[in-house]
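Below sits a lone chain in structure tokens, taken as the form predicted on its own.
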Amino acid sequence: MADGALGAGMSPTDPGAPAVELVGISKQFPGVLANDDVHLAVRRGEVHCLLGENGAGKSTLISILSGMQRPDSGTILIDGEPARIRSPRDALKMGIGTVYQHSTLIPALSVLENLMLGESRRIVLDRGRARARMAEIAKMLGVEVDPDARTGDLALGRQQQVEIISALWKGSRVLVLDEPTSMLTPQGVEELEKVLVQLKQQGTAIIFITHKLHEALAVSDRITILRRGRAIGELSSEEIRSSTPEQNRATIVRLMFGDATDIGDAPELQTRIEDVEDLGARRLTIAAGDEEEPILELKSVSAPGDGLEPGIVDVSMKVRAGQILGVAGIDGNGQRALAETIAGQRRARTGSVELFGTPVNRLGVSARQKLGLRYVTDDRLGEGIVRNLSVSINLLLKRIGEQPFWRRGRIDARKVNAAALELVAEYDIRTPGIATRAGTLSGGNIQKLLLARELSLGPKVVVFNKPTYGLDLRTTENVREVIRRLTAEGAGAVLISTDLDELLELAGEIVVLSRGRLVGTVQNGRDAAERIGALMIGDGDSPGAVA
């Protein structure tokens, strides 16, 4: 490759050595030991799955990986040779390149300028250069990207193609892909496996971090399992290989959480969608019937984006006593416009929210919450929490002023304490005490303090917005309980995600939003994936469509 190929200037010292090899990492924060004694070897042409729960470690050893962090102790080989990462740039001389699930391109720029931004060879002096070059990479990997379109229009699988392109450009032997289908279509994700079947073959090794079993299963030629920051098992490809899917999910689960756990049917410990054999079956939650009258309704409704987000135009929907109605996009699509609006917190431009067939677009946030409605944030540690208040007054925070909490103006401390040790008891909330600060808490933990907050009053409608959005395999599972047994006593749900199988694992019916407008409505069934899918990327049928 002409002009910087891959690994330009790195040729390996051992050809037989690993790519790159962690031994012996520790790394600790206050309280916390992040990394433990880790030991972790990726080799030239193989993708090499990590997986664990949150607060595994996987995190702080993709940052120590990519010069975000330093370790306390151990030792780092690139091709065989000890080697020092102490920043980012380091990472990027040595061919250790990031992709992270959300997109680091700036917008306004084209996808050739993204890729020359910082290039320091003489190159960035000669765009056809530049574009012979990005064509040839673009080649290797079976992709094809417009080197002048404005990357801010482009789709988010096409976004993660030209990052791949830009870890390449750099001379990336070693790619970091960190949950790279937590915001893709089911078509994006048959896109990105093309792409690294492409990168397997010209050697580069890729280290792929997602909580998806299946996913893992599918992609990886070997996969290690941390656990409260150690490497605690490792499945070779041999091993994947020989065995059935069954048992490999055994051993995965067995090693991620230890013997005595229930994690249930989750939809990671699943095969791939368009593999279950009659989906409607094991769907535990079905649309509710069209001649019930709606809780909740949306008529025409349009409202203002925020930034760069869009906003809502034009949409309807109804919620009934009982069902989960999904709504499917790709991320910053309005989705935050929608949860906003219907909780409150935006108000409409035109059309009506309704609750129990009242509108109630002049009504604020804490009158809605009064008729039963509540909104479960995807924003946690921002608008979730506030990070420096105790658990339990986090737990309370919005019966401020409510007896028995508050008398003449002063907090009861004491039915405070009590009422939020119930609710941790009940939500298992793992927290040191109720008197620690929230924004100590894992994400997990924090996600079931906002559930806890909200679901506590008997609310009768529940917006959740990416309710399990970077949550582990356990906790995931134990959020989706919590919205079946919600909706099984008979309240209504809009369940907002990214996540398409979460989608198809609880909702009856999914409408999808695209640039803020609703295009479609699919029926939860067979082939449900591929309709939301062909909708999410403007291939569906036309806006307002029933799929």
Given for the second form:
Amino acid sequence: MADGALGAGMSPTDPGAPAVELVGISKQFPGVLANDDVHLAVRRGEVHCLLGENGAGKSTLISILSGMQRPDSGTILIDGEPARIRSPRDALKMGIGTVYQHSTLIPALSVLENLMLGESRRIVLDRGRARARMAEIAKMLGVEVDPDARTGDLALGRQQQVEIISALWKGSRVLVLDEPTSMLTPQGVEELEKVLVQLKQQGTAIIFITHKLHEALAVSDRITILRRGRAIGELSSEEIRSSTPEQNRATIVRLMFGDATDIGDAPELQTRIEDVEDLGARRLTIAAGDEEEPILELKSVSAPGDGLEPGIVDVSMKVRAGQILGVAGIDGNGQRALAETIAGQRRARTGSVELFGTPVNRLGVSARQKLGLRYVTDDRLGEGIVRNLSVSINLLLKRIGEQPFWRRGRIDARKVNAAALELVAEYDIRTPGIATRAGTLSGGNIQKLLLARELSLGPKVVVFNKPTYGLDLRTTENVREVIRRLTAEGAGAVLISTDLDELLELAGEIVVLSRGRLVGTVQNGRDAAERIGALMIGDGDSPGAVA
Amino acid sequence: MAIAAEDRAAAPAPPAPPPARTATGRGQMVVLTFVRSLVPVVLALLAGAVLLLVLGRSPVRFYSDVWRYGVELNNWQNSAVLMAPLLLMAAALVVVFRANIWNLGYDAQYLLGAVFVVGYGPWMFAHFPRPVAYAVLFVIAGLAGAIWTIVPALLRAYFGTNEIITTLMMSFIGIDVANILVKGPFQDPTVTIPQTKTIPYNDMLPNIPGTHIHVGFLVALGIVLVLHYLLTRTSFGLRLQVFGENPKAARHVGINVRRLIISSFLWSGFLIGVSAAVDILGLWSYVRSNWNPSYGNTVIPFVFLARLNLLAVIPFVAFYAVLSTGGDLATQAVSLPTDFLLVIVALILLFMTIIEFLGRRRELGQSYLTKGLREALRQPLVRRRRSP
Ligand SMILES: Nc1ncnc2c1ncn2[C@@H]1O[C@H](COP(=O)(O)OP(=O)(O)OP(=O)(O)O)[C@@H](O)[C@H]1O
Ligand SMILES: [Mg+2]
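Having seen the form predicted on its own, can you show the form predicted together with its partner chain?
Complete assembly follows, chain above in first position.
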């Protein structure tokens, strides 16, 4: 990442009224005060970063700005004037565009059609005008996107550019980006940074949410830290520039998590290569027990893709007890097909999946689960939880009908609740209560819920699909610790991740997945990163790669 | 394996919200939900009153007549008799709607059940003791209804075919089949008009002592209560709900989705068949050709008003039964066609839709629909902006 690429000389030239100012915003949800008298001012041509742990209230704050939610109290000032934002449409009209964490594009439509959906109020759509508008915005951003390309065929980074264009369709006063980088490749992140520079020069005010501190420090002119709904600290551009990165990090971490946190050692904060290598070496010795029988084995497995997402072809791999097998690759290269084929959600077309030496091709999800297989899905909202059901039911979703929670088909509410309370405490799931609807939890807490569900009650082999994206520093560390401890206790793990640092930190052996095939195996060690990178690029122009 | 014991110790737990506040939050929600269910009914009755005024009739007279003929004296007993098939029909719809499946073939499933009951009834009563005959006839009717759902069920389970279309198609065919049976094998040879033989009066379901409500009412009520328990307290009910709310999650957690789809279809068809048996053996005793009470259509709005909750369905069905029973005479008294009652039901549906629409924009309690149904309805009008 081009550190400081956005740094110098970018402070706003005219310091008039902020482009947008949130004054005394409060929002109460049942049992949670999500925003508590928050003040936030964003100036023209300034990138303002919002940091905070999972559930701090970042998404709530920006959903108030974008008209998705209404505050209980507080006002929004646009160029110093109070504004009434009662719906997303109002916000768009005022030039406040938002790019949500999850894509809102429809993959089957062309880029232009997606952009015109925003104007669906009109009966007759004016393609010519839309094309011109798109060209205009694209030029302003300095990007090139083919308006007639099928959206789903574009790389994720490109898709995000389309989302940004869409957000700026009605004007570019404010652009809000909620965790825009969590799914991007490093190249994608670089492109995004270039776009932000362009926008700053146009005088757009940008609100940027991220969990990655180095990104925040690289792009932002000002940082606000939220904790438990309150804006508890702000770093101005002068402060950021006058301190060393280490000092800044320390300040931010202290503000985010409170004083007593010793998170300073997290590799995310200081990538200490030696440590990573030590770890790798240690994993190697564990993995070296080759004579040991694999507990999970794939033998030339092929499985179909799903829509735009590729399947897997001729994949063979072995996982032994106590081992973490990393699967590297750019997102969208068959990761989901691999995970689902192991979990039993997708049938292998050829080849065999074996658990403890017996083929399980014919077994479904729950039968494999009974053998000790678990799957932590990356599609947390889509398939991981049922939003409208309670946290407690969601925690036991994979045990419906099983003893002791159900007896002769009848739910034993007391047992279910007791188990749920225990898991909520053990995994520190921040929720007003176990009866709360799971869909209202913040992203990070939903992930904790999934981990609690999968890892309770004797897991033997666990497939983790991107287990830490969107998680705050501390939760990320905790999740990685859980994975380490799990394998130390003798379980095996398949760790699918697009985050190379994560793989190097945890896995002993790393296979590289490209266009659904395993293109190589790398033992973790001194130049593992380079070798993995080479393998990933070797089969380079896969859908996720940005040219 | 305490994931964050130390961290929790370090960071103080979030300040517990004042319990009173949560309670009011939940209390408010309950009140809102309640209000939201009743408002369309009240508005429809008011709009109906306005309509009567416009037509030069007295709304006071009309509504008091509805009350008089639907409830007062012993008229509530007629309303109760009408409730029996409606309750079972509602139960049948709740079973599928909770799984986000649209079984719209209820007319054929009902008529086939009815026709088989009158077709085999006389012979059964002639050869078996009454309790056995009742039991067998209930099962036959149930099976007739259930079998008529099999094709849509299999198509949906194995090929994902849209069941709205298939159940409607099967319904057209089934209604014709029922008519052919009425005019053919089950026709009463002693009369010239096409109608079936009549179940002998003595063989009809007995009345609850001291009333003229047949015991089918109690059977229906009992089935509704048992089903409510099944849907809310058992693993079957929960699986149904998980699938209805989020089919991808159902697959992810290892629910046998095909079996679930098929079984909810079969249950639904079976209950509709039983509703026909109760209705025929309790009230009608024969079937004429082209007869179709279409209970499903009338009951659907109330099933949604009750938010697919079977306990809440009971008062709504009672309301409709009174409106319908009393309205029959009340409309005559003000010399209007009985179709006026359908206007009121349609108005309920209209106001429900309006409130549903407003409710999406404001927080007006819960939606009438489960999430899955809501999405299904919204699909044609795909909207860009989703919640973050
Ligand atoms: N619609 C809702 N109903 C009830 N509670 C909600 C709702 N939306 C958010 N919350 C609660 O508000 C708090 C703040 O959530 P929010 O999504 O704003 O966090 P966040 O800072 O974006 O976290 P993350 O980094 O995990 O995305 C959480 O405790 C969450 O449970
Ligand atoms: Mg968020």
